[in-house]
Every structure is written in structure tokens, then in C-alpha cells.
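As C-alpha cells, one chain now follows by itself in the form predicted on its own.
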Amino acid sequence: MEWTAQAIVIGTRRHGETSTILEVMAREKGRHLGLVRGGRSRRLRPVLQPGNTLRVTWRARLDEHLGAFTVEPLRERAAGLMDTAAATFGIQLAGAHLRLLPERDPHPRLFDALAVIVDTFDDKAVAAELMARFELLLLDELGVGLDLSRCAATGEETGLAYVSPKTGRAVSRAAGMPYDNRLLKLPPFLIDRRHGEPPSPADLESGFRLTGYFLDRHIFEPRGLDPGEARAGFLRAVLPDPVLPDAGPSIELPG
């Protein structure tokens, strides 16, 4: 068995005295692990750092085996990712999110999103916006995507301003206003990619509150997982006064 692909490093762990288990995200192969012999050498150690883009060739006798990688660096950005807290926590958070996916399950949209995010961590506002979008896409890829296309109560496709924490469906401003304190805010940047102005800190916080609520409810809690420090650290780095997700009571709307 053999394949070659461009991949982004999302993690490593030591194997024996000289080798490394490399974890990468490849567009058509998904999250994939393999052994790099000599991965702890002075030459390879800086290459096998999270955030770097490599050309990897994976070989194994059988598909179910761990297999071995040979690697060629294409873009080494890991050193720059250690310069700021946003970048350090951001690449950790991206890796943690991708580990929620089954190994070797292709998710090309997430790979494409990751390829963009890793080059934006030097701009906190852009990185925050893209990470919130990444989390929304992750929910969709995990099978618990939100329906943000139309209002759950009226069917309207415009004026969407809330999401029901019970159904995950969008709610218009007019229909949701009486329940303002029971609904999750839906910031415009999550549904309109053509918005001209960058999202405000308040909109970014609303976006992370929204995605965090559904990640907790549908992914972390059912699997008995702890969200970990990476997300909290990233939010502290990119938001002026971050508030961790807290949805409040849920309600059921008509439709």
C-alpha cells in the first residue's frame, strides 16, 4: 500500500529513541498517522512541527497497519506559529478539533480551511473569524450541522439573528426578540461571507459562544471529553474579554 499527498502536520509523539509518530491532515486521506524513522534527528525534528506543510509518502504492507511516512518539507511555518499566543493555541486547537474526526476519514473542506487558517495567525481578528467558521464547518462534518438557511418560526431567509439552542435552527430577529435571553446570538459573519466590515469583538464572541455550545452538547459531553485548554487559550488571545460558552435555558420554537 502506498500513497503520496500534500499534508499539514497537526501533531507528533515520540516513538522509541529515534523515531516519531507523525499525525497529519491530508485533503483526500483525512487525519492520518505514520511512523517517521529518525524523526527525532536534528534534521527532521524542525520539519515535523505542527503547522508545517509537507509532501508525505505513506507505505505499509496492509492498509490497516500504522505504516511509515517519508517526508519532504514544502512550507515550514512552525517557528512563526510560536511567536504569539494566538498562533500557539490556534494550531493546538485546530489539531484538537481534527482529532474529533475518525482517522483516515477524508474531509477535504476541513483540509482547505486549515490550509487557510495556518497562514492567518499573525492577524488575531482574521484568525478568530476563520476559527469560528472552522468550528461551524467541523460541526457540519461531524453530522450535527446547524440549519442557518431560514427562520425556524417564519421560514424567512433574511433578518436571521438567533439560533435555537434546542433545535440548532436559525431564528429571525422579529420572531426571536421576545426570547432574546433564551436564544444564542447569530452574528452576521457566520452566514454572510460577503460582509464588508470585519466582525466586531462582540460578534466574534457570539460566534464562539454559538459553536462552543453545540460542540459541548453534541460532541464533548456525549463522548465524555474535556474541551481542554487550547480553545480557552485561543479565545483569551484573540478576544479582548472572552466569555466561555454558556447558552442559558433552551426553548422550542414553532417549525
The other form holds:
Amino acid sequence: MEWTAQAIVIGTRRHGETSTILEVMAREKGRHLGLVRGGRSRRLRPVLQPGNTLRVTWRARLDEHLGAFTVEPLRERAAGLMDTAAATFGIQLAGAHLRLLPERDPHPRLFDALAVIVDTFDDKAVAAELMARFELLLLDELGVGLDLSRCAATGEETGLAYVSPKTGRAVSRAAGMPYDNRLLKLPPFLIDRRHGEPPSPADLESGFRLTGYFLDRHIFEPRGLDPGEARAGFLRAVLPDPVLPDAGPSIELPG
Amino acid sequence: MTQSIAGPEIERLIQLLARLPGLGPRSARRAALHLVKKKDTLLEPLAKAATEAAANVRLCSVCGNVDSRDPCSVCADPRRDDTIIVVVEDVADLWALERAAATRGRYHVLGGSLSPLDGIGPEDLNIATLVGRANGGGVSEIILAVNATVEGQTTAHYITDRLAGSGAKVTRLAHGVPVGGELDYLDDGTLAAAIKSRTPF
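Having looked at the form predicted on its own, could you now put up the form predicted in complex with its partner chain?
Let's see the whole complex now, leading with the same chain.
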């Protein structure tokens, strides 16, 4: 068994005295682990840092084996990522999110999104916007995506401003206004990819509250997982005064 | 099945030595044989030293260092600068800095770094006591001497957040060209960091 691909490092773990278990995200191979012999050497340690893009070759006798990677650096950006809290927490958060996926399950859309995010961490506002979209995409790839195409109550495709915490479907401003305090806010940047203005801090916070609520409800709570410090740290770094997502009451909506 | 070539006591010794860092089964066998051959001058003193260490070594309640006294020798030293705390991931890092005689400040050992892959969160590290020391007053600078890895720097940023409001200046080690380092062999990130942190000559 052998394949070669471009991959982004999302994590490493010590293995014995000299080796490392490397965890990468590859476009066609998904989240994949493998042993790197000599991975703890002075030469390879800087290469095997989260955020770096590598050309990896994976070899194993049988497909179900852990296998071994040989690696060649293509883009070493880890040192740049270490400069800011947004970048260090961001790359850890992206890795933690990708770890929710099954191993070796290809998710090309998430790989493409990750490849963009790792180059934008120096701009907090852009990184925050892309991470919120990344979380929305993650929910979709995990099979619990939100339906933000039309209003669950009226069928309208415009003026969407809320999401039902119960159904995960969008609700228009007009239909949702009476239930404002019981619905999750849907910031425009999550539905309109062509908007010109960068999202406001309030919109970013609404976006993370929305994705955080559904990640908690569909992923973390059922699996008994702790969301971890990375998300809280990232929100602290990119939002002026972050309030962590909490579960709100759900309501019955027509339609 | 492999046949045992020595009695159970020696086999047990080999098994235990093989669990030490840097020793595999073959080198453990060689070390065990060497110890047995030098029973009076090496094996017995080593066993006695190991017994005494096991009985007396403990974690320092102030900084997390290992020593046979609590507070440890570093924390109890009156010549140390109380206004500086150097934060390290592991006791080995503390020993490395002491070997280099790089600082006369006090230390704080975290016991690792934040690592989602290994399930290590802030509550698993010795961070709460660091915050307590910083807020206790009299500390003017906290040097984050953690590893230059993404995990180490994530830990550094987390600690910086936690120390906000303590009044102490938080600094970190420089990143750049190591002594003896040849530019051609350095990774791109280190070179970029070195250029960014250049100093007047």
C-alpha cells in the first residue's frame, strides 16, 4: 500500500524516543495518521508542526496498518503561526474539529477550507469569519448541517435572520421577530458569500454562538466530549468581548 | 518462545532497565550485566541511591520542581530574584536553564503543554498555582520559556490570557538562529522569525 499527497499537519504525538505519530489532513485521503521514523530529530521537528504543508508518502503492508510517512516540507508556516494567539489557538481548533471526523474519510471541502484558513490567521477578522464558516461546513460534513436556504415558516429565500435551535432551519426576520429571544441569530455573512463589508464583531459572535450551539447539541454532548480550550482561546483572541455559546430554549415553528 | 538465559532477578532487572529512556532490550541486557559484574562498586550503591531517592524525592509545592526538600533548593535559595518567574514545561527544561546559568529568577514547572491530541487541558497543568504566584504580589516579570512548538506557544498564549491583570510583564524567549546553525539548513519559519527579530549590531 502506498500513496503520495499534499497534506496539512494538524497534530503530532511522541512515539518512543525517536519517532512521532503524525496526523495530517489530505484532500483525497482525509484525516490520516502514520509513523514518522526519526520524527523527533532536530531536522524533522520544525517540519512536523501543525499548520505546515507537506508532501507525504504513506506506506504500509496492509491498508489497516498505521503505516509510515516519509515527509517533505512544501510550506513551513508554523513559526509564523506561533506569533499570535489567534493563529496558535486557531490551528489547534481546526485540528480539534477535524479530529471529530472519522479517520481516512475524505472531506475535500474541509481540506480546501483548511488550506485557506491557515494562511489568514494574521488577520483576526478574516480568520474569525472563515472559522465560523468552517464550523458550519463541519456540521454539514458530519451530517448535521443547517438548512439556511429558505425560511422554515414562510418559504422565503430572502430576509433570513434567525435559525431555529430545534430544527436547525433558517427563519425570516418577519416570521421570527415575535420569537426573537428564543431563536438563534443568523448573521448575514454565513449566508451571503458575496457581501462586501467585513462582518461586525457582533455578527461574528452570533455566528460562533450559532455554530457552537449545534456543535454542542449534535456532536459534543452526544459523544460526551469537552469542546476544549482551543475554541474558547480562539474566540478570546478574535472577538473583542466574547460570550461563549450557550443552549437556549427551543420553540416549535410552523412548516 | 524465548528461553530465559538468567535467573528471574536478573531478568526483572533487565526488564526494568529496558524501560528507561534511551535503553532498548539489548542495551538493557548489557547494562544489567555490567551492574552484576560490578556488584559492590555499582549495583549496591545504585540500589541504595534509588531507594533513598524513591523515599525522599517529591514535587516542590511552590514551583513543581523535583527535589528531596520542599520548597526545593531553587525556591529556598535567598540569592534568587523573587521578581522574576521563569515558566518551563518540564523539569528537564528547568535543569537545562540552570545548566546554562541563564537566569537568577525563580521557576515554575507546568508539567507539560496544552495538547488536544493527548487530551491535556489547562486543568491538567500547573497553571492555577502560577496565576496565584503572579497575583500574590512582588512579581515584575514572567518569562515564558516554553518550547517553540505550536503546542508550547498555544500554552504560552493561554497563560498570557490568564495573567492579564496580574500587573507582571509577560515575556517569551526569542526565536531565531541557534549557535552553530547554518542558514542553509534552517527551516523557513525559523529564518523568517530570525529576520523579524533582528537586533542592531
